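In the block that follows, a single chain appears as structure tokens, in the form predicted alone.
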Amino acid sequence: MFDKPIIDVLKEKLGDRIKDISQPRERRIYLFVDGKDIQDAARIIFFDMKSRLCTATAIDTRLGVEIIYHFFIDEDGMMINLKTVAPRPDLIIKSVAAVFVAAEWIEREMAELFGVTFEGHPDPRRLLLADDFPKCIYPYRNDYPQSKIEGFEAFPIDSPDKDNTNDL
């Protein structure tokens, strides 16, 4: 599909707005941006690149959420890892979503479950969680409260309770 690696098309299309790039493997690329330049590194990796994105994840660090957004450019078989980190204390990014919709949901879900803020999203609205699950809890964090939550129990793994369907 291009002329040259797609890691120097990357290079070239990003420049100095690139903090980190690697290929540890041949169809495999990690990329790391700032929070502020994650639209502008997205555009040019969905349209310009002409991939699809797949998924994302978020993980829980001391430095805040890192978020990376999965892409997948079929032509070549190569997969993109898009990385950047929700700062602490506040955790807020610019929505990707605000570029493509495929990412309306996926953003919508680490909102709900890690409490990063994705400035511009187009539909902040929860996804997951009841209505009446506490609004400053997030259960995928680190300091998620896993005994006890007011008006929530949370059943013990040993617990004759809990569902056993993989018992079955």
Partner chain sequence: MKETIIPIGPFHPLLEEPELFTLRVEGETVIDVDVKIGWNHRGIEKLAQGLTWDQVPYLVERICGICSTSHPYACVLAMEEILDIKAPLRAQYIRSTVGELERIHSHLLWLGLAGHFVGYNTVFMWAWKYREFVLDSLEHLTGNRNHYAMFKAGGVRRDFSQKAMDFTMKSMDGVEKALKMFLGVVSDDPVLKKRLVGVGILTYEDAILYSATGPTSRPSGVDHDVRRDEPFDAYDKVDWDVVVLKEGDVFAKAACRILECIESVKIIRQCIENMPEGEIDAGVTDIPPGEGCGHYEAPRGEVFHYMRSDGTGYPIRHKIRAPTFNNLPTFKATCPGAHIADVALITAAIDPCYCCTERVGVVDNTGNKSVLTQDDLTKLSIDRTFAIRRDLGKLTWDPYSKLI
Given for the second form:
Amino acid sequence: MFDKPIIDVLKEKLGDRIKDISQPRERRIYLFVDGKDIQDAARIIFFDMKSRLCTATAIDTRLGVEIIYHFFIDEDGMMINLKTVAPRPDLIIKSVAAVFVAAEWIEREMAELFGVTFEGHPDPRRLLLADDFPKCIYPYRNDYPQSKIEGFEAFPIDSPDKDNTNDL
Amino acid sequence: MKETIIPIGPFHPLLEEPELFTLRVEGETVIDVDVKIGWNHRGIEKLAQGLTWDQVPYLVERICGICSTSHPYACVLAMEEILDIKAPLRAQYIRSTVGELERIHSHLLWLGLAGHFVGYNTVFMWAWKYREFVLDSLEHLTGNRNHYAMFKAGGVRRDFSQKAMDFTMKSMDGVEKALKMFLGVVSDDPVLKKRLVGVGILTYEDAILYSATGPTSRPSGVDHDVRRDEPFDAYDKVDWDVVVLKEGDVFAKAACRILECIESVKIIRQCIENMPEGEIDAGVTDIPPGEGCGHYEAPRGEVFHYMRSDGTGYPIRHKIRAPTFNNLPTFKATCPGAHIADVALITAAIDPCYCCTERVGVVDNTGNKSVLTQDDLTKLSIDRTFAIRRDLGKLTWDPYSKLI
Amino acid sequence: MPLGLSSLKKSIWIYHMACSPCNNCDIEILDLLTPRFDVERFGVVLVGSVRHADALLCTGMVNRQIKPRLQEAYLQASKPCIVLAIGSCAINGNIFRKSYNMAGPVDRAIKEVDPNAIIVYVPGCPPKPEAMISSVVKAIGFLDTLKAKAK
Ligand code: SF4
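Having gone through the form predicted alone, I am curious about the other one (the form predicted together with the partner chain); can you provide its structure?
Below is the whole assembly, all chains and molecules, this chain first.
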């Protein structure tokens, strides 16, 4: 589809918004942008470069929650991984779902599992967890098993229970 | 007109995951739909972080019983990307064969349930009858009907025996004949046509916008297939086609699935005929630090796995995205404007879960309550089919005397 | 309740509840209805409402969200009612038992609301359809002993 390598197209379109870009394998590009540029970058990759949003990954790291949007360009078989960081302590970042609807569910999921706030998300409700799951517990954070909250068992099955002979 | 809210689910009598749909309807026309998921949330991504690299394929196999090849497939592709190796040739052919067998059994399963929903229980029974032959082949080849535990980073765990491959070749003949018959049934039957054509259309633009994948978007004209776009394993060594249709309605989705099955039969035949001799395992011992993405075209669309390693025995992050996660939101585009009786069918067409239609409470604005059950909704659906059939002058007897 | 028990033995109506399984147990249950296994020849019918059911087929590890619904559905079933915990997940949580969303396997969830519930365990991941048929037969045998006791 493009007349030059996709990595060059990206450099040209995003300019100095790119903080870091690399192509470790033939069909993978990893690029890093600042949190404030994420909407622009996502818009350019999704609409202008005609890609498809595979999904987004959140990873709890030392700096904050790292968020990777994975785009796939079907015609060239190229995966573009757009990385950014929602910085600690407040973990706030602009919502890509406000740009295109495909990111809506995945951002809802990240919001409830990691506690990231997506600014401008059109429908910020819970998606996966039970309604009575405590609001302040985020199971995918690295500190999860330590969070002891009154009335909430992190691993209910591990509690000693003499009646249940099926417990291994 | 009065606006009514219909909750559908979460428990439903027939199959698969519980899900809660909330429909807002005016008269019999759906104007908005909302989905609540999470009835099946098991925290697998978190569990994967506590398992060794060797155990993770067993865990991801248990994400979904129908896609129990696709998830490990994508997962080991991600691991192999971190390792920067490829499986030996024989292992590649074995993987592709198992993947395609799974595609046939999954599509036949869907076809049967779709048939059930339009009141064709014969199709249900027949499709599931032929599905058993596919499961038999899988049992011969891998040792189990479902959950094959075949995949590991850098190869497969078990070799195919010659006897099992011969059996599979033989059963493929029967399956292909059955598939051709189903194709005839679907494309010739005037009733099915009337019932399915033009229902729940997903336009090309919507499919792109929602990033829908697989047999949800391919019938809408989106020409993509991970197996072709990013070739791996045996898929670039055998001859097959990607099925792309234009219409985007339920009929096109059904046709697309059957045609895909026929392509799968083609792939399996070529894989088994050209099965190379040699090693089946590259002997991976540990995973170096790095990150990798793996994706595979599951029966329902693209499965995506992202893994990150820090060089220890455990992944530090494993992200899994199943196809339905992208396909389900397309309800918002397909359901508004549809007839209530068609909603069961449109939900079926995406193949997440067909019959979330138990315990439907209709609450109208005045506070009166009446309850529609799964049976009522199925009856509505069957009624509609028979009404069409009667219009076509094919039916003189009363359907309910025999059916219900 | 001898009358209830003896009529239960003739033709067991089952209702299928998926409590966060991986789906595989569920399709194997559906397999039972189709021509290869065809449990209708034993009078076993899959029904559309829990109120008509004699046996609940529960699969899966029961997560926090589905647990209250499972208990509610069990209470609505007409008694006597057998609960079949199908698959390793339903028996002890299988590979998911360390999950943060696990709310106890099927037997624990059911026994919270009815300590005297009859629970039949069908191990396997997934159990073969033959195993499920044999478990139903065994459950019927168990009803016989119950009946003898009731007399
Ligand atoms: S027991 Fe196995 S097959 Fe059954 S639901 Fe659990 S993981 Fe799936």
